[in-house]
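Let's start with one chain on its own, the form predicted on its own, as structure tokens.
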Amino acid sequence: MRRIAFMTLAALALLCASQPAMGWGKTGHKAVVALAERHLGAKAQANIQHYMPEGFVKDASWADVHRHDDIYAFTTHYHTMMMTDDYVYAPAYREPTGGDCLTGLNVIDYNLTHREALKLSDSVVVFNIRMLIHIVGDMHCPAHAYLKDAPNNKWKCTYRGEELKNYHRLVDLMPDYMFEGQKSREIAGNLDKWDQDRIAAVQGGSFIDWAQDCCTRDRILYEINPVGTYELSPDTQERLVPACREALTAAGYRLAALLNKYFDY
């Protein structure tokens, strides 16, 4: 049986217990941005470079690092979303508490589409880019679409004999398991295999369509381990690989479409 990337099971258990949850972890978030970067038009690349001359892959997890800062606390709700028991995207569940991923995407979409009319400063544009590249990754992470009776997927569990703090973090670490030892741009190259018709199809539709696509895919989490399962199936990671690979790839292509929309001028 393949060992978990970079760590023994005991080390994974410690990591799950000690780190805050962040969709895909740094590895996955950087891979999504690196994949998007491969599909930027020349004008978009140049215009983004104006705002972020050192590149933006390194900022893939900026939103996680700063979401607990007082000034950015309002963005905390933008990292996740909820769905019904039959895996239908359910924004109404989160409206009373500040919204969800799509709330954040809609705000960013308005800001970046109307940046000139709004007279946004460079620093505000950079903030919106940082939030955009992270939120698109988060909404595609299977652990970030919650069922009503599992509002954060953080039930205590065991995996292959080791106790974990929660199921959520195990899913967040899937990119590290899937692409052991690889850098973000190498992972992006390995993901970037879809033909143009499939890329165009996944980039089409509305934000709601994207959210529903993610929720439909995310049912695999609960088919493998129903809510509250204490002893996770020993083949959980292997069974999650196809869905996680597809989710990372879709996120990268969709992020590219948005960045080209806002900055290809």
The other form holds:
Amino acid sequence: MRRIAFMTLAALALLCASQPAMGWGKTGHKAVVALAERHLGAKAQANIQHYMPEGFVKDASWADVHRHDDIYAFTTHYHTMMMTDDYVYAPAYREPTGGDCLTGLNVIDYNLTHREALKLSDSVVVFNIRMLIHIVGDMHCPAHAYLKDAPNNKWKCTYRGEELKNYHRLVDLMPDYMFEGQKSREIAGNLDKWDQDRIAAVQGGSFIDWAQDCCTRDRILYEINPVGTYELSPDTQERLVPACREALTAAGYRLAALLNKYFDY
Amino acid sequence: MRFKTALLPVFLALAFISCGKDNSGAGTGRPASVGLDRNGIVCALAWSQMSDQAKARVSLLYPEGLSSVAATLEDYLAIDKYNAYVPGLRKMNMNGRYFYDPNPTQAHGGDCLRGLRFAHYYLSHLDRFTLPDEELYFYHALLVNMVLDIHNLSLPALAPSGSRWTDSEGNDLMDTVCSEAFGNFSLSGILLSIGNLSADEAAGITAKSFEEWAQENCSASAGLASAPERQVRTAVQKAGYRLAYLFNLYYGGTL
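Moving on from the form predicted on its own, kindly provide the form predicted together with the partner chain as a structure.
Let us now look at the entire complex, which starts with that chain.
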């Protein structure tokens, strides 16, 4: 048992050291999109397939890779958001720098709603879909709402004796910890347990409501490990599981609602 | 620098004295529309449509009147942290069919719709934030300017040419047309002619989303060439009713 735990930690440390920041990690982002895919209407599914015949689950992390391209560099701001010390969504901290998740979502929402009037080419629609499926996931990742004075991506720490790049990375990799070895569609099936009333409730509201819902949930990070903690609580991963599970699920259902709204014609 | 923070006690005292007076800042006894610009008309119309609660709150914050709010943005632009991005918000693009298009500005800080959403978020969630005076006044200034911008028919630029409604000397055509549309009327006459909508008509104007406001502005700018005075009158009317709607939303009461 100790050997397995050591191997897991070693793998985690290796991942932390070798990968750039990738939101929920590929596992989490694919799971969100796969869950959304399960809730697409027939028309939406067919219309999205027109734009992306090879499927779109594999594109869940496209935005993470291509934000490093000069032409898409401005989208980097869309991957995260900020909140006050009492977990209230606070766009002001990011306004001067080009915005946050909601800035991106608002434009994508406009583009996909009005793609005919804007005469968007197929490739631009695909770009917007790729951004959408990723940003909705990122918005729900508990590590992607930063406290102004203690951004978790600059939070040096150790976990179970191993030095981590930052707290952010530990949270990003939660889906790998939670669903080790499972494929995205298998994870989606595992998450897809909410009843219709709960799904409808989480899909309701505005983007601002969604952002605030995420910020409220994200407080768990700081309840487990108060700001500035260097040696993270050894049960951090276990304690983060319920919030991460809820966040992944909410993201999947909300993404489905948006895709159905844009492509059910 | 005209930050109200240090002067707030003075303003509060003035507000107490002036309570109940017309604080639109546009005045009521001016001859014709001399000195009344488009923004002044919008603010006077908004004031006439605001609830008593909203008027009381705005009077406390701005004893000089609602019209003074827009000008305070200049004070903030003298500060680097605001000047770094606020000027970038004062634009709007549309495609060749006069359809609002947020995309050309995305890599360059966004447009007035983004600024409007930003200011609106803070002012509509005042219960969630303890804002320093500097920020509270800033959001008011930004909001009023964004509402004015989003109804400015000469603002939408045809990307990528960026052509705007300016004459050969670079003067804003909207201001010229506005003078022609309202030039022969007193302020009270103007308010009588554009401030008399029924509750249903007003609700029809205010119920639309910010995106629809932007779209209306782009569509209306297309009509500047054929019916400029009518388009400007409608834009000013919508701006006034919508500004009142927002202040009523933040500070109580409805239209």
